[in-house]
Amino acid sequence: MKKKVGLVGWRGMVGSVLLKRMIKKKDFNKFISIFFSTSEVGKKNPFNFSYSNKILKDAYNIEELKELDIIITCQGSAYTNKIYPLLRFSGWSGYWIDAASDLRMKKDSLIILDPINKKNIINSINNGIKTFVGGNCTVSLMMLALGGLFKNNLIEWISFSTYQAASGGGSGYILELLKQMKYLNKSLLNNLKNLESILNVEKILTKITKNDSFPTNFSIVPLIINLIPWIDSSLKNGQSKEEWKMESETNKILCRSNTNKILIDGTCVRVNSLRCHSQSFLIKLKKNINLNEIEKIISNHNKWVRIIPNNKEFSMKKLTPLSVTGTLNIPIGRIRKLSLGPKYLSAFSIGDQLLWGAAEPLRRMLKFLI
């Protein structure tokens, strides 16, 4: 008997990427899909799958949600915080798969990234865990890139710097970045006579971005020709919450307690690429291993990681957001030992945060449950 799967939040960026992957992999043939909406209840379902509802259902209707075996949601934190407790309180014992962060660190939930913790996922299903949550995008991408080192217990600590795309802040962030591009372009066209020198260009652009009418509703400050060295809310210890997630979520995925956790800290930065998050790592290994062995350990861990030779040509062509966007590839390069000592390793990695960083772990979790 086919399971009933409810889909919520399938129009947003993560939801759209998830649907494309599910359609490509023909996942919808394996279950009865029920599409829900928070804003267009009663309208025609735009998808004509064999086992699907024709009319969009109400995503806030607890009675209808209770009829489902599995709910997969990309609707966001506000929806999760409102509906999830009500649904559980009503007695619903189905499986909840979520892209939002709010349930990740709960004791009765599991962060899902099956190339890293497949065994734990299967054990959790067998032990009655019903709540599965996708991890933070930078955490998931880091763990896939460095999976071999984690698996072989070779990491003592990691210091990171992230370079996170506008899309990590949501569709509004991308639209605002595009508006900023348009605003600058329009102003430049109106000031071509002042562009005799590069310094004049710089002066004009800088002045424009400081104008009160410059679009900064989402980014607060201009993201174009700029960067923002803070992502998410503030914590009392001076970290941003995004930075806190790197250590806390990684160790939960690895089932490590406070007594044997891997120390991970650094700075998360928003940059003006449209898609794909990049990360620079300074890693202290537990023992001295030669680079050839390190690369072999990394490349043998999963089929998506790609070792990029540490030279200028390959780094510029294969280790950029544009070379990765829209793919499941996880390139890692700039791998070298540092002058700090033989146990200190540098690396740089990139991944599409809308795929492995968000949608793909949810899709693969649904396959486990189906």
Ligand code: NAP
Contents of the next structure:
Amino acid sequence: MKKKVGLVGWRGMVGSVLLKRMIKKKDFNKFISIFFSTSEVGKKNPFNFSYSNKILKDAYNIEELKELDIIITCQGSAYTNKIYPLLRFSGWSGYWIDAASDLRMKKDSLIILDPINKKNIINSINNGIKTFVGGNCTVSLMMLALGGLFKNNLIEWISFSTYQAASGGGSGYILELLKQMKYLNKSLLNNLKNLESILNVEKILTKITKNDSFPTNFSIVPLIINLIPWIDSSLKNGQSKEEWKMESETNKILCRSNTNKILIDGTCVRVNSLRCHSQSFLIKLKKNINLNEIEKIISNHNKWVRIIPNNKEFSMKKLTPLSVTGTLNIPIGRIRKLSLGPKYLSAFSIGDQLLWGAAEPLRRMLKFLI
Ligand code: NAP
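Switching forms now, from the form predicted on its own to the form predicted together with the ligand, please provide the structure.
In what comes next, the whole complex appears, and the chain from above leads the way.
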């Protein structure tokens, strides 16, 4: 019998990328899909799949949700925190697949990234685990890029800097970046006569972005012509929560305990690219291995990682958000030994945070279950 799968949060950034992938891979023939909404209950389901509901159901209705075998949600933390405990308390023992971060570190949930932990996913299903959560986007992208080094236990520690796209903050955040672009453009057009000198342009743009009416509800400060070196909430130790996730989630995925964890720390930065997260790594290796061997280990790990030769032309063409967006490719370049010593490696990697960083691990998890 076909399983009943509830979809929540399919209208958002992650949800719509997930649906697109599922349609492309013809996943909807394999189960009965039931579409829920938090804002458009009772409206027509925009998707016309053979095994699907015609009218959108209420994503807050526990009785309806209890009928499902699997729920896959990309709705976000507020929804997960409200509905998940109520559903479990009601006795529902179906599978919960989630893009939000809240359940990742719970004992009875698994962070899913099957090119890294497929065995653990299968064992967990067999052992009765029912909650599966996609990892933080930069964590998943880092693990795919450096998977060979993790697998061969070659990493002593990693220091990172991230360059995370606006769409990582969700639909509201990216819409606001677009509004900021429009606002600047309009002001530039109004000031065309002052644009002859570059310094004048710089002055005008800076003044406009500092104006009280400049749209910054989501980003708090302007993101356009700027960057923001803080993502997510603050922790007492001075880290942002996004930075904390890198070490804690990576080690949970690798099943490493506190005593043998890989140390990973650095700075997470929001930049004004539209899509794709980039990351720069400084890696201390456990032993001195030559660059050819390192590149082989990295590229043999999975079929999405791509070694980009460390030269200007390839780096500019193949190692940018624009060259990666909308693909599952994980290019990694700028690979070289640092002057700090033969065990110090630098690398730069990019991935589409809406695909491998969010939607794709969820889609593949659903496939394991059906
Ligand atoms: P999002 O785009 O803000 O969508 C979440 C929900 O917001 C949608 O399902 C929709 O719910 C509602 N919404 C409000 N205004 C909308 C609009 N203009 N367009 C579309 N939907 C709108 O959030 P998201 O980025 O997909 O993130 C979902 C979850 O995945 C979060 O927990 C996030 O932390 C996590 N995540 C995100 C990323 C990323 O790169 N964005 C990466 C990894 C994990 P209704 O249809 O019910 O109104």
